[in-house]
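Just one chain is shown here, as structure tokens, and it is the form predicted alone.
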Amino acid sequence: MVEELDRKVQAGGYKTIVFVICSVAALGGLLFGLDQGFIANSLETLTKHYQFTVHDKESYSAILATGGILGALLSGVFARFLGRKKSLLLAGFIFTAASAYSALLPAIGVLSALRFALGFGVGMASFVVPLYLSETAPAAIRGSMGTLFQLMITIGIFLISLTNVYIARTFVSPTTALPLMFLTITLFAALMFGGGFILPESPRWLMLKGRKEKAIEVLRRTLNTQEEIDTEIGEIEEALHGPQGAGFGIVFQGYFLKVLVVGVLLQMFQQLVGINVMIYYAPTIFGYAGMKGIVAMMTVPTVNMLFTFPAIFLVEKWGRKKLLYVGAVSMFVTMVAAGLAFQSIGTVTDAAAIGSAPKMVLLFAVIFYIFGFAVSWGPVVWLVCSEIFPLEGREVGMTITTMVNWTFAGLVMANALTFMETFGNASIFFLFSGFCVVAIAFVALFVPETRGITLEEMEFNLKNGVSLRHLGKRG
């Protein structure tokens, strides 16, 4: 019946299964955001129930990143041997089971283990979902899928922040509020897990395993004409005759090591400019300045979501490098402003004694900081890392750079509150502003502009000894 309906779809349109694929993949990005944004407006409720110290808050927050490192490391193995579909199902099952068990409010050791498991699922999703989409969605919409995935992450952060605020204000008791917070994630995770069963396997993975007839069957479900199917199969077969992955030994190749260093440092600076401190701890930081309520709780997730939209258009209009400059300069100025605001507050802890001027400076600094990140270092770093690696080492490069991102995210989350407690609230903002300056110099000296050049041309430049900053220039 489904196949008969598919045959009736007009050529040039997309079949129902294509929209199902996109929807389930979007749930993967949404779940990424839900788990990443969970802490901000649930931390106070968690603290009431589990009696968290500052160190406990940092440890529970950061363990998601630890799981993400392992998930990113193993996702390539899962994707190669289990297939893309089964890997998606595994990630969906982990999301669902860990969230549902967390709703039972187990002992803190078990709860931390469950958050580690959620991080493992997030690490898998950040690798497998974009890979699956790029191999399964029709060519005309493949490019937009990566941006959609990143956008859905910010929407997930916004949604979980909003629902957690509502739950915390409606249900005062932590033993009631916390289960509802975890069950919100469980609901979306169950939708992803259930939806995964009706997805087709990636045709490229099927071809890689020598199952050409099965690959053709999948393409019949997603493409409209026999000509499109023949073209797609031809392109896959041609790609299969090329390099199929050189393994981790490729990191010892000089040309690959150069771009790997660029990718690693981009991901490192993406975290060292302080974004996850804002995502995870914004209500806590605003609380240090005597700011409570909906503004403190919802400013960061709302601005982060809204200002991701311009990046979709600006990344091609302005180019990657210019956006990185704009973002880094914006973040430098706003981090200095936030640091000065906290410096003027000093050691005052009474909210009534803190003037309105430093509060307003801090609020607008955070808003423009998030703007600077959301239109630049958020989406652009992931995009550049997907473009600069040569074909035979792309999976290796993406695996390593993704692990670096998670590693530095964990380091920042695990130490930020203690750093502020030890050196003063202003100190961490000045630290982040310093990293912004170093990031600007790094972009100027080593990062290529990758707009308007094919991946093959860039790979040719790389292997012919063109300097890193000029890899994106046509010969």
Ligand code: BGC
The other form holds:
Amino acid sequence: MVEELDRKVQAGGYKTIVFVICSVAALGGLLFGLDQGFIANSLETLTKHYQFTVHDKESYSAILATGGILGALLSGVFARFLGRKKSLLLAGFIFTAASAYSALLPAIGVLSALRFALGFGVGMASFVVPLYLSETAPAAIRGSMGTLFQLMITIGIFLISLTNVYIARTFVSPTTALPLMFLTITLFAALMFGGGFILPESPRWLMLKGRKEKAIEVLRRTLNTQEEIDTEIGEIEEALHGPQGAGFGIVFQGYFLKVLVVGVLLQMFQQLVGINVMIYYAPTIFGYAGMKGIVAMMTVPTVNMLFTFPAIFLVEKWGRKKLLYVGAVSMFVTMVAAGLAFQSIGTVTDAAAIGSAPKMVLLFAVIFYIFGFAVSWGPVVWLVCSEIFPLEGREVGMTITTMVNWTFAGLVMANALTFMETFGNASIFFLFSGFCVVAIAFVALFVPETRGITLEEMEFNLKNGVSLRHLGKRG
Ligand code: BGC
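Show the form predicted in complex with the ligand, please, because up to now only the form predicted alone has appeared in this conversation.
Okay, now the whole complex, with that chain kicking things off.
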């Protein structure tokens, strides 16, 4: 029996199932990006059809984040009680249904409710997908998954920006263009939903529920030899005898609270440096400086995607903190430059009257700003948040930090355009540059370097009173 299964596994089962697991997980990241990147190049078409005011633009953009907060909160519960696979299927179903229904162009109230639902799916996916992967994928690909997930987000943002530009230019009528834009998301969402059915359940969750036979069956599909299966089962059993997932009460434990504050502030600053103002409103902002066309629409998503690739290697080579410094300094300088460019433009609104110097400064500022984020704060913050929490509080820690990310994303998106209207276009860039300075000080004083140390060693340090900054130092 075992020999027969071994033969089956060696006959290629390993590769197929691992490929399916990675692809479905990748789709989760991609959908995050598709929804996040949707606004930038559809806002004009949406405005034409729904007669959006500035306030409508902000609320329709930001409601995704509100859904994200709730999705992140409940996904911990779903993942524990329904299982990882069913939670993924649920996220896939929500993505598919909400984007398909949006393509029917319902009244604005319903359309906003659907974007809230999409946000709920994104919030769930941003928690369940990395969890499922870390529990199911073979050890060899576990480590790179954190950065890979971010890479898929940026590819999603790029893809939807490109298809939305193409659709908006090809089909002038919003009643044709908008459904096609929503159907692009539906297509990938349906792939994730359909693909989810072939996924195996996470062996760790099965063991948690006392279904050892089923867990072994799954491992036979993903691992190559009986020996590997036995080792893995042994490790899971050992882990199950250790401390188990704690409830929210763990936030009152001093050692946990310390790292929670680091995670919360990292996620808060990731949003307060202004990234989503660029991701969502770059075409609008370039428009204020009299720049339109493909450069205004595609610069941000392209640079964002390209510079996430080097992060995958640099995060191990340079370490997390060095990257955070490089990113924050680069974002500080470029935000000041963008602010000065807008200051020199002043209140001029006639595109022809705006000189080429401020336009060039703005363009280069945006390019180096996005480079700074993509190579550092984008992937590193998610990565560090998945590393710093002790095992028993990892689910709670990641749920809270993910919710903080969406809360600040929503706050920024919901107020950015009004802020610019009220205080002048330059003001918001100076504000973001100020947050970059505070973020640099915070990294220097409180963030540990988590490269090259096992999670268990770090947990040991944490529980033995080592200061935050030195948590990553080997004893
Ligand atoms: C952030 C998102 C942002 C994306 C851009 C992620 O790390 O959490 O808010 O839209 O990066 O690439």
